[in-house]
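Shown next as structure tokens: one chain only, the form predicted on its own.
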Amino acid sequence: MGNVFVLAEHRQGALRDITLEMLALAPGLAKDFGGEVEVLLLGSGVDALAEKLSGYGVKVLVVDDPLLADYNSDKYQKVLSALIDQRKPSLVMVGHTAQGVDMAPALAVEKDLPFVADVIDLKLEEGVLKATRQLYSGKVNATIAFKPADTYLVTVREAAFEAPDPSAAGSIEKIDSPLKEDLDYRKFVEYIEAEVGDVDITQSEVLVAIGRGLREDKNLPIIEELANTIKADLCGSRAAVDAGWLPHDRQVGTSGKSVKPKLYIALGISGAFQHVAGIKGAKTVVAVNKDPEAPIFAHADYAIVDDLLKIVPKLTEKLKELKG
């Protein structure tokens, strides 16, 4: 049995959330495999990131090479391929991100590894590794059993797990880079930050979301007053965006963004599976809908069955009173 590799993803000197989210799952799997967690950190001048990662009680394997200063799937694949040959891990975990989707399938083909993409859970049961992934845009959870192999490869969905807190001092091991020359058939040109509008809802701690139940845009001010009262950001379902009430960068769901706020208040949102898929990372969900059979209630911690146009003004008034 071997260890569990977790590929650290970082951008412009900062770790991506998916790296820490995978560390919520990896220790239990490593224990079941009879090994330990090893985080692979590829880059140039990444000592600070290595120190941060080691604070999660894991071993950090650092490949520091100027040729890895910027992400390049071919270079990452070559390094990972060499490390798999050298250290023979039982499992390799990669984030299901633009980078992971770019590199992991090619690695699976090169190394002939059993591979499942976009997993939301992993378990080792009676010696068989089983992955859970969603089908039909989240309507169905499928459990997939891997065929026996020395090494398995998965990509893990963002926000499927809550990142753990730093736990204990781990260790850092520096490894010589397997890259002996530059791979010039694919080159990094420049980094362009995607426009996220005035608010990045993926980073919001409190969100107030609207759906079709708002009925018309003239009702939006009462929602904005509630959001301002609790210092929340506004977002919504696809129906709200299609109606023109919110810009597309505020859309939550499979065709929008996945969010993970501490509090998510869903107002007039029915709870279609496409929307629910985007709020799985939310810690507390409050739902208001006049339909007692609305699917959103199955995912809510607190439910109010009533018309949002009646409830929201009263809720805002009460919150203002509590704030003094």
The other form holds:
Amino acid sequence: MGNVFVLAEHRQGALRDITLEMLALAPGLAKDFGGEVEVLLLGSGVDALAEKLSGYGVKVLVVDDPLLADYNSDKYQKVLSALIDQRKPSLVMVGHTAQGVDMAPALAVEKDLPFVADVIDLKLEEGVLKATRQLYSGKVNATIAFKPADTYLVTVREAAFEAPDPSAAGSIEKIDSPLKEDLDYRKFVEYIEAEVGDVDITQSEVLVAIGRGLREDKNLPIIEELANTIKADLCGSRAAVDAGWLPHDRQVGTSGKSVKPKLYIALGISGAFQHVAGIKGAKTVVAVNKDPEAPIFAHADYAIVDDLLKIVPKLTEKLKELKG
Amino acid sequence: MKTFVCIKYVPDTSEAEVKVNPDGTSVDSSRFSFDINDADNYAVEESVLIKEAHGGSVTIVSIGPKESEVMIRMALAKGADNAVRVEDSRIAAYDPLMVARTLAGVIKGQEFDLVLTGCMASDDGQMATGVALAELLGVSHAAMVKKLEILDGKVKAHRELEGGLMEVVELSLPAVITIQTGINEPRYAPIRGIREAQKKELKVVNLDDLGIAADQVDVSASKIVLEKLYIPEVVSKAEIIEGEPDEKAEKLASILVKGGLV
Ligand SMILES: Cc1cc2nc3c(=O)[nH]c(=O)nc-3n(C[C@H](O)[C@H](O)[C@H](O)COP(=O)(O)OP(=O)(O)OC[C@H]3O[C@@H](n4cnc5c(N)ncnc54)[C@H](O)[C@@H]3O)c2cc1C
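In place of the form predicted on its own, output the structure of the form predicted in complex with its partner chain.
Starting with the chain above, the whole complex follows.
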């Protein structure tokens, strides 16, 4: 009792950032619960990852099993379920990621755990665990209190916390795998890498990004003209890609690319966290949006509250003139 | 293929100012326009594509108010066969596990091969309902699916991870799949379909009709409490460029050029 489980997320031999980000939050909570942090590392041949994780001053519980060679949400659920029974942690933290969202809600149902998804903050206040999460893609925050229970479950938003630096040496404990046999109802088949397009936007110096606010593809030419004028590459939000205005390799965000241009001009993009997670590396961000409350403005250096269809043509004209 | 599709009627808040009601736990939605949740729209299309290719039927399930029937009729017009709308104010709708339990109450006991949901509702953004539903129904699942191949007694689901990387998994049927946007191109409802949709069955039920005890899905059953909603303080370091549209554009152009950004 009192311990905090952090589920390590890794793929193809590499730890994913969310694992370390959760370590920014876990030690304080473990202290408040009167326990320690235990990082759960599930996989096959993961000694190197265990070494690395233990360098953050935590205990790493390793379940090394050939059955865990490829990620499988159902197998992870089975292992977590067994470990929760055996070790009764007070809190289980899982990333709100493609892996985590495919597993955590089912675990919550199976173990009947109080569960909050996509938390951006988590605190123990006078014995009550309280989570902060966002609604309406960031326009409203919610405080959610957990009813008292032995074990709580959360998924933690990506890029919401800064990963700590390695600290003291921790320890590693190997645990017998609770898996007895392979599953017949869910099988990992393969990973398929994204197709490579004509332009690699992760290397672009200047990016012009469009979102659903563009409305129709007939508005694309004014955007292209702006991009040509300043030698920028085009990219956009998931909504712009879904609408067919841009190919998939031009999508910026968690399920797209992370970019690091000198200048990022966001046109008609609301600023959902899945999008802005991809522009953390941008040096200067300009946002044009009709809605003064748009979350994108919290990430901008220069803001224009207006109709992009009015701003862009004039902007292009003036840029041409100035650059002459 | 017998498919259930769970869809949600959500407000479009992308351009609207959101205000919290004096009760502190709800938002004033009187001025919002509502429609089908984005990802759910793709789920409906996928179900109709499956029916067209493999036969079978499509049943729409939605928990929502009377007004949401416009959305449900639209799904019927696109090719779904019938629908169930659950309306009951006792459901703790802020808790996806309570929503999933209600949906499971609708589907359990009926034959099905597939249940499709959107992978995320744009209002609450929990990404939890579909995966919880699979566990409640005791069937396999895959979340965030951007390509679905129907095989014999199985499906191959392409889950979208990061940066366009796909994880392909094989699931035995029945299964719950949560659909990611972009999996297909949702059609517009044909005029003839809209006419036919009016004649299709749309059953309206409450918890009692479903045989779900209220204390299994209400605030007493939920293990979490929605304490308060509030508008987050936006800490923006942005320089706001003011003026008429033309002035703003000109000011921005000079900033970019003078700052050596372009
Ligand atoms: C698992 C998962 C992964 C995701 N991954 C990504 C990702 O990688 N990248 C990504 O971008 N999204 C991603 N999303 C989607 C994300 O949640 C948002 O839905 C998406 O980013 C919204 O795109 P948008 O800002 O273009 O559209 P909206 O949110 O609809 O915003 C449109 C904006 O345009 C403004 N606007 C409208 N008209 C005008 C006008 N004339 N002039 C100026 N402004 C105007 C509006 O005020 C609004 O702010 C993901 C979602 C999920 C569930």
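Just so we're clear, the structure is a prediction, and the values are computed from it rather than from any experiment. Residue numbers count along the first chain shown, from 1. Between two forms, the rigid core is defined as the largest C-alpha subset superposing within 1.5 Å.
Chemist: With a threshold of 2 Å on the C-alpha, tell me if residue 271 counts as moved between these two forms once the core is superposed.
Modeler: It does, since the residue 271 C-alpha is displaced 2 Å or more between these two forms after the core fit.
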